[in-house]
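A single chain comes next, written as C-alpha cells; it is the form predicted alone.
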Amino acid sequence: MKKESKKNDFQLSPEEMEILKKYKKRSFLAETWRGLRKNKGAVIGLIIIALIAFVAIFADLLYDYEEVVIMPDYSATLMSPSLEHPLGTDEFGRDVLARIVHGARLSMEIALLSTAFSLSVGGIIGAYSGYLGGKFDAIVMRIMDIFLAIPNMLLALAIVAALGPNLFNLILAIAISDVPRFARILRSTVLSIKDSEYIEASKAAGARTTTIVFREIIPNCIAPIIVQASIVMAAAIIIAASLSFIGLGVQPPAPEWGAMLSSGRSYMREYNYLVLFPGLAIVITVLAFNLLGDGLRDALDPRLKR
C-alpha cells in the first residue's frame, strides 16, 4: 500500500500529461513565434520587413536597373509624382520609385553581410574570451573595450575614409564597427552558462575547446545574438545611408537611399519628393527592424515566459 501510494504521488494528471507533451512538441522557432505574434508591433514590423525583403529580391522583374533605375532620360527630368511615375522623377529622369525599389535591395544586402560579418567574427571571439577566461579574456576584452569607445558612426567613417568608398569597404567598414558588441554580449552569456552542468559534462568527455565552444555553448546563447542582430541590422542601414549621403558610401548612379537623398537636397525646395520618399524607406525600414527587435527581445526572455 505504501508502494502504492507512493507511485500515485508522482504520477501526473491527464490535463497535466497533455501540457507536457504539447510543451515538449514546441520547437524554438514555434516557441518565438507563440510570443512574437503576442506583439502587434512586431508582428508589423515583421510583415514590413518581409514585404521589403520580397521587393528586393523581384526588383529586377519590377524595374529593369539597366534602362530605368540608372539610365538618364532627359526628357522627363523633375516630373512630379503622376500615373505614369507614382513618386516622381529625378533631375537625370530616372523613376524614383524604381530606384527606391532597388535601394532596398542595396540596404538589405549592406544590412545583411554587415550583420552577418559582425555576430561571426564577434560571437566567435566573445564566446572564446567568456569561456577561457583569464589573461586572454582580459586582454581581448580591453581591446573590444578601445573599439567600444569610438561611436560607430565615427569609426565606419574612418576606415571608409581609408579604404576608398565603395561597397564593399562600405559593409567592411559596418561589420567591424559592430564586432565590439557581440563580442560582449556573447562573452557575457557564455559566463552565465560556462558552468552549466552540460558543459562540465562535455569538459569529462574529453570534448576539445573549440567543440564546446561551438557545439554546447554558442547554440544557447542564440536568443540574445537575435535579438542584437535585428537592432545592428536597423544601425547598419542607418549608418550606409549617412555615409552615402556625405559621399563616402555607395557611389553614384548606385540608387542607394542616402545618396538619393544628397543628390536630391539641391532640389528639395521645389521638388520636396526627391527626399521626402527616400528618407521614408529609412524611416519605415528603420523603425521595422527596431519594432521586431523590440518584440523578439520580449519573446525570447525567459522571464517573460509562463
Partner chain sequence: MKHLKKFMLLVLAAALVLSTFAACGGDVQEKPQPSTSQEPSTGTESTGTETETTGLSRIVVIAQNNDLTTLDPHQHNDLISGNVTRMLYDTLIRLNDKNEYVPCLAQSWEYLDKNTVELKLTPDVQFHDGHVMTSEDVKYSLERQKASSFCGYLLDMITAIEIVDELTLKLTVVDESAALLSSLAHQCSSILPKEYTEKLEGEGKAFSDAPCGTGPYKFDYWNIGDECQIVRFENYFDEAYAAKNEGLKFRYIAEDNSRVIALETGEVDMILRVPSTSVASLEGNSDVKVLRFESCDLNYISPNCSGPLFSNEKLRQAIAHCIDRDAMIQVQCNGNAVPNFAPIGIAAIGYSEPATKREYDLEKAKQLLVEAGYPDGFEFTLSVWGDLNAKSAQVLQAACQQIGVKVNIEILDNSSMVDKCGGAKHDAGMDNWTANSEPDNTYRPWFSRELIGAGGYNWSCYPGEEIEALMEKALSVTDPAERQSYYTQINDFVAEHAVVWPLFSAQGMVATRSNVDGIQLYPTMMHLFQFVTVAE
Second form
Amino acid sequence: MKKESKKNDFQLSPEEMEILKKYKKRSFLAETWRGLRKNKGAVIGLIIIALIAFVAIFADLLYDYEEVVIMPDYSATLMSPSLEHPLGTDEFGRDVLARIVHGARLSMEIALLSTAFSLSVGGIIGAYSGYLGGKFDAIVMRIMDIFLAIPNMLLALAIVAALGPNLFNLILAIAISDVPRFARILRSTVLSIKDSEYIEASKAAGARTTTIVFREIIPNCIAPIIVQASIVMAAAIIIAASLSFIGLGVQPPAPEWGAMLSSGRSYMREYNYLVLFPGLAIVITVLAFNLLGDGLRDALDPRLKR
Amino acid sequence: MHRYILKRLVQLIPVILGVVLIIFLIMDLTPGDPARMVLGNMASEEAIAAFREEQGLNDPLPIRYLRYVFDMLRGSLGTSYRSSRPVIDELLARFPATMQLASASIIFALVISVPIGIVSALKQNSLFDTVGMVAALLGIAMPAFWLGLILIISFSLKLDWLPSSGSGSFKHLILPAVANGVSCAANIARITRSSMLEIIRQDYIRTAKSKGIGKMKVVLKHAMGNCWIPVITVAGLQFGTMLGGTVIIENVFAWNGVGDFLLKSISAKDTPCVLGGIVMFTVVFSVVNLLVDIVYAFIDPRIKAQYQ
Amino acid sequence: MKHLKKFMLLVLAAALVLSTFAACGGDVQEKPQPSTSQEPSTGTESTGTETETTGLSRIVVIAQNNDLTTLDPHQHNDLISGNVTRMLYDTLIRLNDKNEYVPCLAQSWEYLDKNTVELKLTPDVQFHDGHVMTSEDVKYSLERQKASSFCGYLLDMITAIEIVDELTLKLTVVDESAALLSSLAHQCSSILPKEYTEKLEGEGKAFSDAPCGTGPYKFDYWNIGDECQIVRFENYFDEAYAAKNEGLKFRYIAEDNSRVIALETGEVDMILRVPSTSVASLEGNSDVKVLRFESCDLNYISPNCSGPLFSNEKLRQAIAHCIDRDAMIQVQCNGNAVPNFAPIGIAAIGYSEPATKREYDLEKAKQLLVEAGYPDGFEFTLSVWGDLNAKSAQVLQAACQQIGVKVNIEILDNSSMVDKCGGAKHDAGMDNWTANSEPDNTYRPWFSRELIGAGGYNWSCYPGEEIEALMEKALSVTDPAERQSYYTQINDFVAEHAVVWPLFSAQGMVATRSNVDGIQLYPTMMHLFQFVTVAE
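Which structure goes with the form predicted in complex with its partner chain, now that we have seen the form predicted alone?
Following is the full complex, with the preceding chain placed first.
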C-alpha cells in the first residue's frame, strides 16, 4: 500500500465524513451496551468494578490515610477480626480493612496507569505498523515478537530489579511488558480495516497518515482494545501484587495488597486472616475485570455471537 | 516437515539474540559497581580499577553485549558475583528442580482441565458446566502465590497432610504443582470447552450423530482430534506464564530451583545470575513454543500441506 | 495422518512425563550419598553398637536461612559459609568460649620486639589429605589471604612473613597491634595445605569444590543451593576439640516458616536464627527447645553527619528522641530484643551503657526541632536494608510524622546500601551489624574519617576528630581495662552528639530438637558444632 495516495476525483465532503463517523460511533456504543446487558457475568463484573472504583475514589473519606492507614497503634497489634476491626489488625495495630480499602485505590491506580501507558504506546506502534506495512512493520513486529518471547512476569521482574523497587518503576515495568500485546492487537485490527471503504474515502479526501491513524483507524479499534484492556488490567493487578509480595514493588508503609500478603506471611500460622483478606481482595478485583472482559468480548466479537 | 522444523529453528536464533539483548540492556541499567560487588566493600580503589579493566567492564555496551553472546555460544553465562562459580553451573544445578515443578504443574493442569472442559461442553448450561466455569474464572483470578499460601495454611499447618516446603519426594511436589497449575488449568478448561462447543456444532459431527453412532464415540473419534489444536496452543502460552509464576511459587515453597535462585540473585544484585536466569527461562519458553508449533504443524493440515 | 497426530501427542506427553521423572531421578541419584553415609550410623544395629563404644552421635542436621557462598575460607566473610568453613579449617590461634586466646595451630606466639612476632607451630598436625602441616603452609595461607579482597584487610598489619624452620615463623608487623591476635583467630585466617591447593588451582579447579584443611571435619559433598555435608576427621590433632558426632549436614531452607516447620517435624535437628514470630510456638512445643544467648548484634541508623540535613547536631538529637525502641522490638522482634543506646552490640567487647540515653520523647524532639531551626518539620529519606528492618523504619516514620517530620522509606539490597550510604549519598541509613571479638573491627570501619564516602561502612560520616583520636588510643594499648575506658568514651560521645542512632540488640536464638545437646554458642554467632550430640 502506497503512503501517498493519488488525489482522487471521488471525494467525500467533511460534513459527510462527520455523519459517517457519528453513525458508526453511536451504533458501536449502543450495540456494545446491548450485548453487555445480556451477559450476566459482565454485569456482575461491571457492578463490582464500579463498587471498587467508588471505594477507591472515596477511600480518604472512609479512612484517613495518615491517621488510620499508616499510623501504628501498638496497643492493638494482631487483633483478630471484631466489630471494631472487621478484618482484624496487623502487627502494627493498623486496621486491615482500612488498608485494603486504600490498597484498592493503589491497585486501581497501578492497573489504570500501566494500561493507559501500554495502550497508548503499544496502540500507536501497532496502528502505524499495520497501516504503513512494509519494512517498518516487519522490523517493529520482530521487536514485538522478541518482547513477547519473554514471559510478562519475568520482563517486569527484570525491569524492577534493574531500576529499583518503587511505585513508578513498578507501573513502568508492567506497562512495558504489555506494550507488545496492544501493538499486535492494534496491528491486526488495522490490517483488517485499512482497506475498508471509509479509510479509502479519507485517503481519497487527501487526509495525512497521522490524521487517518488517529481519526479513523484508532477509533475503529476501540472494541478489541477495550476487551484487551480489561484483561490486561486484571493481569496488571496480579503482577503488581506478585512483585510487591517479593519486595520488588510498592514500598512500606503503602497498603499494597501484595505487600500486605508479604508481611502477613510471617504471621500466617497464628493470624491467617492477615493472608486471607488481602488475597481475597485481589481475587475479587481480578475476577471482576475478567468477567467484564469476557462479556465485552462476547458482545463485541461478531464471530463469537451466536 | 523437516524443512518446517528447520525453518522454525532458524527463526528461533534472532529471537533468542534479541531476548538476550533486551535483558542485557535492562540489566545494564542496574546501579552499583560490579567490581565492588565481586571484591567486597573493603577492596581498594586500585584493585577495583584493575578488576574493571581485566573484566572489560570499561568497554562500551555493544562490545560487552557481543562478548556475552559469544561466551553464551560457548556455553558460558559469566561468573556469579556472590559465589565466583560459573553462572551456568549454578543454573544447571537447579534447573531439574524447576523443570520438575513446571512439568508437574502442566501435567496436573492438563489432567484436570481437559476432561472438565469436554464434559462442560457436552453438557452445556448444565450445573456441571456452570460450576466448572465459575471455578475456572476463580482459578484465573487467583494469584498463584496466594493460593500457595492458602494451601500451606490448610494442608500443612491445619491438616498436617503435606509438607509446606522443600523438595525430594512426590509429597513435596503436590502443593507447589497445584498452586502453580491452577490458573493454567482454568485457562485450558475454558479453551477446551469453547473449542469443543465449536466443533460439536459443525456439520460433520451432526451428520455422524444423525447416523446413530454413540455420542461418546463420535466425540472421541472426531471432535477430540480437532480440539487439541487450541488446547495445545494455550498450554504452550500458559507455560510461559507458569515459568514466570515459578519464580514466586519457588519462593513460597522454598523450592530449590532456578526461580528461587533468581530472586536471591536479584536481592543480592548478582547481575550475571539474574541475567543468566532470565535468559534461561526465556530460552526454555521459546523452545517450548517451538515444540508447540511443531506439534501444531503435525496436526494442522494447512501447515502440513505447505511443506509437503 | 491420524496415527502421526497421536504419535506426536504421545511424544509430547512422554517428554513432559519423562522430564518430571528425570528430574525426580536426578534427586534420587543424589540422595544415596547422604543416606548411605548417614544410615549406617542411625539405622543398622551393628554400627549402632559401634557408635556407643566410640561415643559418637549420628550426623547432625542443621538448617540455615541462606546458602553457602563458598567453602574457600579466604573468599568470603559471611557467617553462613563461616559455619561450615570454621569446622573444616583451623586458625593459628583460637578464641575460646571464655573470650581467651588459646593455642591452636600455633603453639605459642611472642613479640621479639615491637615489630616482630615469632610463631611456633603445633607439630604433627595433619591435613585431611594426610599431609603434615609445616610453616610453608602457614606462610602460603596467610599470603593467599592477604591477597583476598574479602578478608585480606584483616592481615593488613602484617608486612612480611619469614620462615625460620619447619615449625617456626617470624611475622613482621606494622606496630604492636592489639588487633593481631583477633585477626589470626578470625574464621577467615584459615590454614590451607600449600602443595594441594597449588596443584588444584594449577589444574584450573576451584579450591571450594574440593576443600581440604586441618579441621575436625572433612568435606563430604555439597549440592549447591540445597545441602552440604561434612564428616568427622579421624586424625584430628586436638583431642579437646575433636568432633563428638559423625558429621554435620547443613541444609539451606530460606523461608522462615519452612525452617521452623522442618524443626517441628524433626526433619532437621537444629535451626540457626530463629524467626521471632515463631519463638512463642516453639517454646510451647516440648519436642524442641529454644536456646537464647546475648548477641553482638546491633540494629542501628546512621544519619549522615556530613550531609546537608544531619550535619545539624540538634536535628540529629531531635530524631534520636523519636525512636520508640519498645515498639520497634515489639513489631520487629516480637519482644525478643533489648534496647541499646551504644553503637555496638550489648554482648560485644567495647560495649558500655552511655551516660546520655536519648529516650523516646516527642515533646523533647519537638523542642529540639525548633532549636535546630526546623519548627515546621522537614523531610528525609531513610535507606533501609532488608524487609525486616523496614518494620522498625515504619515505627520511626510514624513517630516522626507526629512532630511534622516526613520520613521516606527506601528499601535497598546490601550492595545498593553500601553504594549509597558508604558513598555518603544518604540522609540516614538503617542496617544491622554483628560485632566480632575485636572492637576495633567495629569502630574503625564505622568512624575512621578516611573511609567517609569511600564505599565502606562509615555511614555516620562524622567529620570531627574526637572519635578517631580515642580509637587510636584504644588500639595503642593492650591492657583490656584501659582499652575499654577509651571505648566507653567513644560510646558516650556518640550518644551525646547523636552520631549514630542505636536501636536495639536482638536476642541471639538457636532452636534445637529437645534431644540435641552440646552446641557451644558465641555472641559473635561463630558457634562451634563439633560437640553437638543427638540422643536417640
